[in-house]
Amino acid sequence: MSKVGFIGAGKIGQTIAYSAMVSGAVDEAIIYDIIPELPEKYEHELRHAFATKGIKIEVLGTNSLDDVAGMDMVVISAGKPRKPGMSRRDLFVDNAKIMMDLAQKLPQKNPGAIYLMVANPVDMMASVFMKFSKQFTISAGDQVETMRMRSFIAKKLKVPVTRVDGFVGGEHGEDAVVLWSTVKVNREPVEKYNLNKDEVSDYVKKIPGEIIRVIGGTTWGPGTIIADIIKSVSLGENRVMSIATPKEYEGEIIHVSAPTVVGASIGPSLESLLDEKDRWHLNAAMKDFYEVYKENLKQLEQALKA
């Protein structure tokens, strides 16, 4: 049995929940949101969809956080979304307040659960939640960027996306870096192909903002990709994914993505297998993350006092 709680039933929360459930990764789901009736009506939508597919899943939509109990995994997408022109980091203070509240309430009813952070800025929210909950927390990290990178390379080189391998690491968002030592096409190093690396990196960093500008949000890409993380944990698939796991840096727990084995247990990280240049980029990402994170924590402290 795999019991998964979904905290937040907005567009991305709905997409993740649906994608995870139809993948066969979830036996029982609790969907929570603070908006009256929203999770309940979404539950009805899911039941209608599952009826035509013949899917047997216990699902409950609720406005009571007390109903989120006994979960194996808790997926947190609750929080303010990014709007056109915004950086993910602009959301820190508002969403950190939400994470602090959830950190006080969720662990007591969900002992031993794995927490998967989705709310932005996702890596920093994972760090905030773990700081205040003391519970093992992972971030969806750069798995979304990884798939964006693979899809773009496949399109540019006109090859099936299944023939493209490789990962993006660092902090989720504008500071993510393509780990070029991992990138292969048809099992050959990407250097054998006529590919503009700067164009690939720019696409990975800029396409989310462009999608948000035109469509209003990124949903199907991240929702489906994050559901695959849930599936790999739930079914013990041991897939290598670029998620952010907790690391201690200067006495603080921070989350920065690197290729990691994702299964019933999380790890090991494959960071040591990267070449020197890619490891340098990850170390630089950790340093930058730490400096910005500490400054944001100061802003949060000031906001709480105000």
The other form holds:
4 protein chains.
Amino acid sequence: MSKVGFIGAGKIGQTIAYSAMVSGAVDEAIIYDIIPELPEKYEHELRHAFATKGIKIEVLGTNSLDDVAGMDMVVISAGKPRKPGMSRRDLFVDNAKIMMDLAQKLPQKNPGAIYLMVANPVDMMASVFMKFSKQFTISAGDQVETMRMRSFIAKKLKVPVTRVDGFVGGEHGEDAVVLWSTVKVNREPVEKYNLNKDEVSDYVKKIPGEIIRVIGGTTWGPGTIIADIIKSVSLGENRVMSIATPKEYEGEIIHVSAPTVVGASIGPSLESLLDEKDRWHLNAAMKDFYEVYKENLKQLEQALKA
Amino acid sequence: MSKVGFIGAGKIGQTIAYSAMVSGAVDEAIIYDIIPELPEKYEHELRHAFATKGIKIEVLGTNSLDDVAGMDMVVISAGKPRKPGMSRRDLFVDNAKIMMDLAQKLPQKNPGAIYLMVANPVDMMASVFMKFSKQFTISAGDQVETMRMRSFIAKKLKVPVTRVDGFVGGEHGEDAVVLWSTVKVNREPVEKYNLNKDEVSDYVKKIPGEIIRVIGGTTWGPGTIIADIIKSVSLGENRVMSIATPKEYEGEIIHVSAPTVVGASIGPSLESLLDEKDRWHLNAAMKDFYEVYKENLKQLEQALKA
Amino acid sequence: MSKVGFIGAGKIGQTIAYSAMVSGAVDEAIIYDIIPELPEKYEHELRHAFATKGIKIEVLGTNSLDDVAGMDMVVISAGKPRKPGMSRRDLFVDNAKIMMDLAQKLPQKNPGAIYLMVANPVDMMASVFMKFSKQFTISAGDQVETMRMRSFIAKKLKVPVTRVDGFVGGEHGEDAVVLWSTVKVNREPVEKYNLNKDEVSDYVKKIPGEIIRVIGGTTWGPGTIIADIIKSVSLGENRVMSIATPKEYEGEIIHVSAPTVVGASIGPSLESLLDEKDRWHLNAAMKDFYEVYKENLKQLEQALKA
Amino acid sequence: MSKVGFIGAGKIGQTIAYSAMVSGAVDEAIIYDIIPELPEKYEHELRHAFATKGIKIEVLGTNSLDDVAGMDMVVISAGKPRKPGMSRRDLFVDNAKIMMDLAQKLPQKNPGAIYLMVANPVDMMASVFMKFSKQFTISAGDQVETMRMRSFIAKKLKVPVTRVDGFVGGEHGEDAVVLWSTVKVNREPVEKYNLNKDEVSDYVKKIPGEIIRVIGGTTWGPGTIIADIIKSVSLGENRVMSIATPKEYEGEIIHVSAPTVVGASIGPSLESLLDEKDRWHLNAAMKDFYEVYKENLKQLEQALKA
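Having looked at the form predicted on its own, could you now put up the form predicted in complex with a further copy of the same chain?
Let's see the whole complex now, leading with the same chain.
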């Protein structure tokens, strides 16, 4: 998979697109943003970067959504960003409207495309986009948390991050949970190491807020990690990543993250291979997600009527 | 994981080591072979290659097995190669003796290392090495067949190989089976395409023999594919690969391939997520493997007494 | 060369460091900035990115310049950024003071290091830093312009950028000149193509201002291009790049860009291989640089007394 | 530049093609060999390797030279290999006949292509091919020796090879000379180090023979190094490499290596920037080359008449 559309050329959209292109995951890219001149100037920046790297990707920055056509994958980062102090769910109604609009426009010109949601609240936006577009949609979900968890444990235990395994699951954000049965260090259960689990969970929850407070937004971490999701699809790598794929729950399609095989096809989910406690967490997350989501959908409905 | 020992510097051993080093999977390498001067001259070749690539891997070619020490991973390709017309199992006794010898010598100096078996018959050699060394051993198994299957389908259906998903399982070699429930093209079940399944299975079985007949051995395919197993372990990529991990069967440790997560830790196997038919095939493969293996072990015992 | 210090973790500093690290040019990195918590939070972002990539670079973000020790290369992007409408030379006095401070502190702890200047006005800052530090200093110079020129011609003539050759020389910024004798397309002199040379020169001069106006700063272009300078040094690639190396002119060390071999050692400059017209331009640039530089040094002296 | 034809799929041809493809230097490849089935089976091997790497290069192995059409670059490794004890020049007549044949057939279908000669005696074969084809031809020349020299010095002085700079020039093979004025270690002239220059020259001369004696041929070194020549052309990297480009000498086109810029266009040569002694060596090499070449051409003429 290689023709990738990027909807949204803000800081995070730019970083994802750059990282995906530089790592060979993209053969052709269309970058759309609503802000005049922004995608076009970003295109220039990319062309300068490609010149030194000898990269031959065809790239177009555009303010016209109609140009996003014939894509194999569409990555959506458009939407209002999370500001310091703001919860991911606060964003629901505003960004859901954007998704409804995109859901109406994108599918026709991009038959068979897979959609990767990045805009927050990311899992709910994936569900909203899929509800209104009927297109196969995945959410970047907890793969960012997964890597933050591994990097923290690695630094804490002074081992290379490449020796730390494991996943974070559930809804992206404050309610994500470390799936402890999956966490291994040097191929051993993490319990063999002197590690405060609460400290790990705390780090995963708080570090994005800390980075936002100081730098104004998280970019390099999520940008690189989400680009690797694109790469694993695009090159058929079959990496297991904690992304959210569509699941039916009480008649609604919802998105809650679990370790999932990401390649030329998406899945299966490894949820059933987790231990009982971790599976309980994921089930609870689905229930919570469903309830909040239904409530949010009602608020959206009201907002649309207003 | 980054310190990698390579036991065997024949054609396939050389290709695996080269491909692994060039793709960033190795920080330090010790290459051993019994043939005088061979590993040392291969080291020179590698140093020349590293000069142009700016690679700073510490590499040593040696005829002394004692130099293989402190490794995180040991890749064993030593053993007699399969000659044209010869079956993989014919090799059992001769190569099992080599494994017993290595099993006695390698573990002491490489505590905590993971062993990757490449020498044929690869799955049985993994079992033999693990039986006598008590070290965690995996077999490259059917990952080579997996990629051959994908490449054939891609060419046949004129789609990029990156759009073809699926795995081959069971014992490496003539008895490997395509796990059809896993095979997808463009995210659709393969049944939606006009594809002769027997032709696919035939290709997977016969292409190595064809290559051996014309070129004298298979190198670039297995070399690159096995190097990617090393890379997925070494960089913690969590790719799902059809390798053989140790399973207990009737009190023996045996090695039969199934899609497995390969990263900083190895596993879980995705066997239980396959459909009934594919699971039946894997069970049958385990039973077959066990029976032949036990018989081969007896032959080995007799040979050792003689 | 592999231990790289980054002085300045603003947008451009972050992009250079990220791009250099992701492309394998750095084994150990120390990132310094004066802004509290900024380098530390950037370090977290990098660690998250490294986790998905399996990168094992040792990285430290710090507010203490003393931590920048034992480096092989130091990249200086610290300094006030160029704001919309501001000329690069306006920045001279303010940023020169910063360079004098760094020149006093960095050399002692980093014996034998090479310094790469990125802060604007980049060539003069290189000269100032070298004047006060006595350390071998190069300026990123016109390598960014070089790639912008190639990317513009490629797009204009609808050829891959990999088919366009040639360099921009002279002082970085408004006075940089396309060295037309070096410009080739498909191995042919550019004159064989229907190309408006003034349009090319105009683009190179004006595109950074355009990007700054819309996005607020140039990052991806210069970040990637300058990271490739680091990479060419670090991996000994011997790429020819239009950077500014120290030259003596009327008793002063000055920095004016010409195509130069960049590898384990820096140089030679290819200036003498250019045609007469291009050499005339470079000589004129040196004279201009010298005069403005001397005047700026006087202003600096006065500012220091005040 | 990206469509690359490979004439010759022997050991060295296979290694060059593999290394070039895996490192991103090739978008489309046609591989020709005269041996039945060989290029086709090699194509299968490549496809298996591409499957694991997610590489989408279009590749064709063929026994029909007519299929080599529309290429941007043609790499010629066809010819009899140098056997243990045999000199490169012994091969002249036999391989010159092959070049004459290729010179007649290749240009028509590959207008504007650049030819890279690899078959031995490599520089003379480049001259022969260019003489009879009138196409722009370069020889891999002494870039292999250059990297062998750097790797030897690095190992001897226990510094990373990335800190060693310098070139070998003159005719490829026994008469190649280290261009000592270019050799630097840690940016210092090599004379500052305790290094026996004769030992260096000896190594460069003798190591290929040593490798051939033990392994039967040199592959990984030249394969990777020559692939990097292709890459530098193909991605427009402008690396300085010691290749042989056509020069007129007494009315003949001859090929003698000197450090040369290799990118979207080839050149300039840095010969005039060398010190007097090194320039003297290169001049002597041209004279020697010319004399032997003329004599060899006479032998060729006689052989053609016979």
